[in-house]
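This document opens with one chain alone, in structure tokens, the form predicted alone.
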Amino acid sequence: MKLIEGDTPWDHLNTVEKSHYSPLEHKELCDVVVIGGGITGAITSYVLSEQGTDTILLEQGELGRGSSSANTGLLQFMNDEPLAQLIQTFGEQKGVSFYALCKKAVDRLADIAGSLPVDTEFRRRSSLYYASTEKDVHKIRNEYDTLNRYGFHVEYWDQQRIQASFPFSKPAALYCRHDAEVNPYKMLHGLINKATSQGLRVFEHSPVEKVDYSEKGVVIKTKSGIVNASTIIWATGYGTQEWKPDRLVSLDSTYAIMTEPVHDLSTWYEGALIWETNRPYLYMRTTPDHRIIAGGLDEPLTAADLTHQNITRKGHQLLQNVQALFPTLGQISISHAWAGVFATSKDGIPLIGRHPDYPLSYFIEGYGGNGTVYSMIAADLLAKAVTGKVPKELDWFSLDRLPFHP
């Protein structure tokens, strides 16, 4: 499955020092082997190495060159699925606790980013979540009441308040002051560099060819090497659906652009992350070097979607959407445009845990708009699980849970 297409920006614009790792060419022994060198594998490997778990990371190509190269770096505790809807789906205790996990995960990412020896461009940001049309105002108001009732303090902005802060008008919005942005490329390599200093062993260009399971553990075979481990954590992202499709997962194409630096972003209030109630939604943010990242325009995945023609067309649409909200920016142009596969779960929460067909394995499928946040949640839960202290929350994210039918 082709996961990305187009000109993703991170590898071109970053000067962060990255290490290169040899392929696995001999026999290794460890407690946990993590498969997948994207942001999910990096976060998981970091947390495991931090707690002293003997860990190996295997990446089939180069670190961060899969779906993570298309990551736009928004970190939010609010979800594609509103809290009010999650409570209706899963009940009060589970819905509220899941949102609390997301909020804690943003804080965890902040702490980790601050501990790394590189500037990951992690910045605390507020988020503006606006009603796309008048008919969505009640959704904003209901979500405001729900979030504040359960201790997630957000502000309700009416049309006048929005117009006073931004050069556009929307009928209503939530303003949240607990989110963040990050450079995913710098974060990934910072995590790996720190984790290797804590004992992590990394092997690039080492695709898994075969896995043998036994009561004593698992044997992972690559083209030229073998790893014996007690546990596998599969962090293979959207590509997992190619060989282990889940009934709860749907696949879309998503699109994104990054602009050339913009001379004056002073009309962009507090550099806030911006998104909307419409589905599929438009989202956007700024970067420390005064660029704009915008994404969205999702559509059901077909074999013909990830083409340069589609990327060009969707890229121009995204640019027009940015210009419509910020007409005072003057002429802005695209420096990078790309498309990627994007997976979501049908009930609005990620899939994390074991699968009956894969013994001694855990899967991290942080599908949805908060993928990096979900990966942080998964890493903390599985770090406990591999020590024998299985968190009760893993039951919530079961891979074989039944679809919800309202």
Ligand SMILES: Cc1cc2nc3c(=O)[nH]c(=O)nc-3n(C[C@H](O)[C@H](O)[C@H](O)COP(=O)(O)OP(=O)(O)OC[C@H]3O[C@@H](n4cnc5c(N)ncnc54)[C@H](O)[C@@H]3O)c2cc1C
The other form holds:
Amino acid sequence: MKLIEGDTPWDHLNTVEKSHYSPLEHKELCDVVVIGGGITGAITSYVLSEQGTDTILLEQGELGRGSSSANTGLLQFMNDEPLAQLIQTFGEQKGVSFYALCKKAVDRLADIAGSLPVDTEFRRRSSLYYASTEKDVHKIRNEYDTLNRYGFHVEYWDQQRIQASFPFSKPAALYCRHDAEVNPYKMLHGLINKATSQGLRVFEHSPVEKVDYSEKGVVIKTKSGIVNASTIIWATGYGTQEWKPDRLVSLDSTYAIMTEPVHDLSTWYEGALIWETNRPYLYMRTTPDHRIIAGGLDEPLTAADLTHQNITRKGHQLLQNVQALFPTLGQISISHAWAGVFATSKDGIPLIGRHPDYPLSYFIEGYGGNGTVYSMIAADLLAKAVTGKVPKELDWFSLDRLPFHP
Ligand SMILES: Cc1cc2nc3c(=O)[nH]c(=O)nc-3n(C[C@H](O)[C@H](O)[C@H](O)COP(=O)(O)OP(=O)(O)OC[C@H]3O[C@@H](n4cnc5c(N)ncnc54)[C@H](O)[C@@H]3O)c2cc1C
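Form predicted in complex with the named molecule, following the form predicted alone:
The next block holds the full complex; its first chain is the one shown before.
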């Protein structure tokens, strides 16, 4: 499955020194093998190496060239599914605890980014979540009441308050001050660099081709090497759905653009992350070098998606959406436009845990708009699990949980 197409921005724009790792061409032994060198594999390897777990990371190509290269870098604790909806689906305790995990994960990412020797362009940001139409005002009001009732402090902004801060008008919004943005490429390479200094062994160009499971452990065969380990963590992203489809997962195509630097972004209040109640939603953010990133226009995935024609067409639509909200910005032009496959879970929470057909393995499927936040949650839970202290929260994210029927 082709996961991305078009002109993804991060590696073109970056000045960060990228380490290269040789392929595995011999036999290695370790406790945990992480398969997949995207942001999920990077966060997980980092956390494992930090706690002293002997870990090897295997990547079939180069680090960060999968879906992680398409990531637009928004880090939010509010989810594609509002808290009120999650409480309906899973009950109060689980819904609220899941939101608390997401909020904690954003804080964890902040701490980790702050400890890396590179500037990952991690910035604390507020989010404006606006009602796309009048009829969605009650959703905003309801979510405001729910979030505040459970201790997630957000502000309710009416039309006047929105107009006072932004050059556009919307009927209502939530303003949330707990979010962040990051340069996912710099974060990924910063994590891997530090993790290797903590003992992580990394092999690029080492596709895992076969795994033998036995009571003694796993034997992982790559194209030209072998690893013996106790546990595998599969961090193979959306591509996992090709060989282990999960009934709870649906696949869409999604689109994004980055603009050339904009002369004056002063009308963009607090550089806030912006998104909306419409589904699929439009979202946008700014970057430290004064560009705008916008994304959305998702559609159910078909074989004809991810074409250059669609990327150009949807890219212009995204630009028009930005211009409609910020007519004050004057002439803005696209520097990068790209598309990607995007997986979501049907009940709105990620899939993390074991699968009956793959012994001694854990899967991380942080599917949804908050993929990076979910990867952080998964890394912390699995880091405990591999030491034998299996956290109870792993039950919630079980890969074989039953689909929710409203
Ligand atoms: C356009 C777009 C915008 C997005 N914006 C955001 C955002 O703003 N915020 C956010 O949190 N999330 C966002 N996401 C989601 C985010 O990109 C994903 O959650 C994240 O990239 C998933 O990372 P991953 O490491 O799990 O997968 P990947 O980055 O795909 O990494 C998986 C890796 O596994 C490797 N692999 C696969 N099979 C094997 C094998 N057999 N052997 C060895 N290696 C293997 C692949 O080569 C790949 O490098 C966005 C996604 C898209 C498409």
